[in-house]
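Only one chain is given next, in structure tokens, and it is the form predicted alone.
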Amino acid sequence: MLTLTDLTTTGGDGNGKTVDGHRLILDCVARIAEESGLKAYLVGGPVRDRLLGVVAADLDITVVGDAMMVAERLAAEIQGRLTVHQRFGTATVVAGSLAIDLVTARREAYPSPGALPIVEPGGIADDLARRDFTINAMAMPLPAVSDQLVDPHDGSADLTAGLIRVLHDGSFRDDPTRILRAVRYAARFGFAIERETADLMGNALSARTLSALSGDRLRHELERTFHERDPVAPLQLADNHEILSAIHPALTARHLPAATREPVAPLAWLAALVWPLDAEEGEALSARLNAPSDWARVIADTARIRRSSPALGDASKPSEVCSLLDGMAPAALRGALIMGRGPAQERISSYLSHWWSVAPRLRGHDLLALGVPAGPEMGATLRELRRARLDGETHSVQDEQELARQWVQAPDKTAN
């Protein structure tokens, strides 16, 4: 049996390791597909990458049979945690650091733009029929003991042309998500949109193909441009072709910069791509997004980040900065440092890396002993104090309970 420890990526880039956990499972899911009289296959993203010479980071494996019971198999020899999505007769295994997708080969139909398929099982070239650009509709046979490649739409020949080109002229009309997805492989991989499916696209754009798609789909491939190694390419691009303005009018990526070098967490790239847009705007893409609360919240907090940057530049005290940041989603607040730098953006850094977090040396027990009554004076009181502390107007404890001393007795209390 398997363990997750022959599957888990540990030390240097993890290359060597990831490699020989893929041949692990591959190896078992040839066997196990064997055994029940199944054929199964190696396909879409790995093989492409694999062609590439790039590690890819999951397995997607299609099963000509029951890719449920394969998938079952596998989870309980790998002792993987196993999910199952019986209406497109697809499983997914996640096993440490590796997930596995299986699906039963299947051929699609759609019943109108942007719907979700009707599914019917398959074989293997009505598998490949049905993806979204040829690249990504090559298969390998397991067990792999060669580098034999089923590639019937000629991916290898755009692999090595660095082409991004769909299967059939309706493909942009049947899942208009291909549209993001275009411009995320060509941006990922620097290969060009073939000339007959720019084409395509841009049909597909004219006919307002992108309205048909739900606002989860289209989130969602936001979510994974957010995800890329470098998300600011694929964003232009998008917006060259006039899709980001598809979404919605305000929408566009000329505003953004280069990609900074350091990690940056998705949210604050979408909160980089909608730094332009007014309270309003923003309020009309969350609708449009069926925009989930983090997601709402990044956006409209973004409009307040942007509209209160004049004061945070001129705010001169910590305390000043606090007031108008606190309570702002992080995403939001690293989206505006990705902008550049200027004394607003000067401040948030700031804040980020040490006001956000100071709090009172006191806490509530310590002013009721002090003679400060629960209530809302307490939570006055406990503002003043953190107040004062950012401002350098307290050093200690012993500081803080004079402070709260003195507005104990003084007739009109200091604390509001």
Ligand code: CTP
The other form holds:
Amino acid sequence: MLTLTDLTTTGGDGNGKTVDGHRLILDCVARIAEESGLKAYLVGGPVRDRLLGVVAADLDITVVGDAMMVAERLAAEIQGRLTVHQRFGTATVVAGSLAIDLVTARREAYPSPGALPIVEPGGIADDLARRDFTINAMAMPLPAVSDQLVDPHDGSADLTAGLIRVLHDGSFRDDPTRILRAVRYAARFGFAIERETADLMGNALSARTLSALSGDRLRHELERTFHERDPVAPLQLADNHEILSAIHPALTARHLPAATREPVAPLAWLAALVWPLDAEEGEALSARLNAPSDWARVIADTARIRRSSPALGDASKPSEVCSLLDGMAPAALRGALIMGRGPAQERISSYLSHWWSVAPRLRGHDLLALGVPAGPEMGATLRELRRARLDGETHSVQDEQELARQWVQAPDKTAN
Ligand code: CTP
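Right, and the form predicted in complex with cytidine-5'-triphosphate of this protein, after the form predicted alone?
What follows is the whole complex; the chain from before opens it.
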């Protein structure tokens, strides 16, 4: 059975410096709260992670009382940067690479499924009762001097058993993002979704609960999935539970490889996920996710790249590859590489590692000096010089000067 012994002195991953840093900050929060007659707790993810022996990336603190005041004093004492989110009654203090989130303990009421909750101040029990899963609904009173753990929902037992369990039947209806969060945590920790919770999730999906969710909130959860160490696992789990098809009927994870060789940027995972979608489906997905321009571009370019795949595979010259891929979002290109190593992928790989950056050796002013007029002709000549260099027809500045001179004398030879 896991206990809280030495929670603040060992992190279990050998990262002693981080743990010491966390401990200093927690001690500081405890002192500030005590001096103000308030009670402060470490809550949620960091408690879960410490019980698992993992050092949490961030610290989440709940204050029974005025968290803003504690945040202001903490920022001043540790010389951190304070950001106050008035609307949510939360504050973040950033010190170096560590973010400390402080929130006033609160109870929540959900006016309608998928909507943001109405909040009012509450006690620590209220604050834990509003949370998503039992393993995220534990608190550690500060200062952490003993094995005290506030665990009214038996989160530590579920942590030991490896179970993701909601706190009440209405949880997914209150907050449909929890549907995606459940598979994310299950995949990250190798846990099972407890049977009743899985049933509730299935019911919520059948009731089309996800459609009540705004595009922004849905996209934000997907983004968090792409930031996981191994996004394929939660995406496949989401597919198995028919969560992806509830977002868009064409969305699946079946085409994703079991493992990738190297770390991949989050937006490349988006590209990998939308690989099977055609342009129209991609547009519908972008609309559903209220996609900002970078997401929309990756989704649209992925459809273009997939459509170009046969031509890419057949391309025999680097310049042909460039004319198919120039202007595509790099994340879309990287996403295509996640899909394995066919002839198209080989060309994309060469493009990303080299061809995209190939430019003519001569610049505009060199061409002006050779008699190429400014304007469209200049553009066409530069493009043609790039093409010649890409395809190995020129090897030096002299070769390019020679070509440019020929074209000046016989301009119709400058193709396109
Ligand atoms: N939470 C919740 N329901 C949500 C989002 C968050 O109940 N839809 C609660 C959980 O208790 C969670 C805490 O708020 O632990 C903080 O949320 P977040 O930062 O998303 O979770 P972490 O547990 O810190 O997750 P991660 O390890 O992915 O950062």
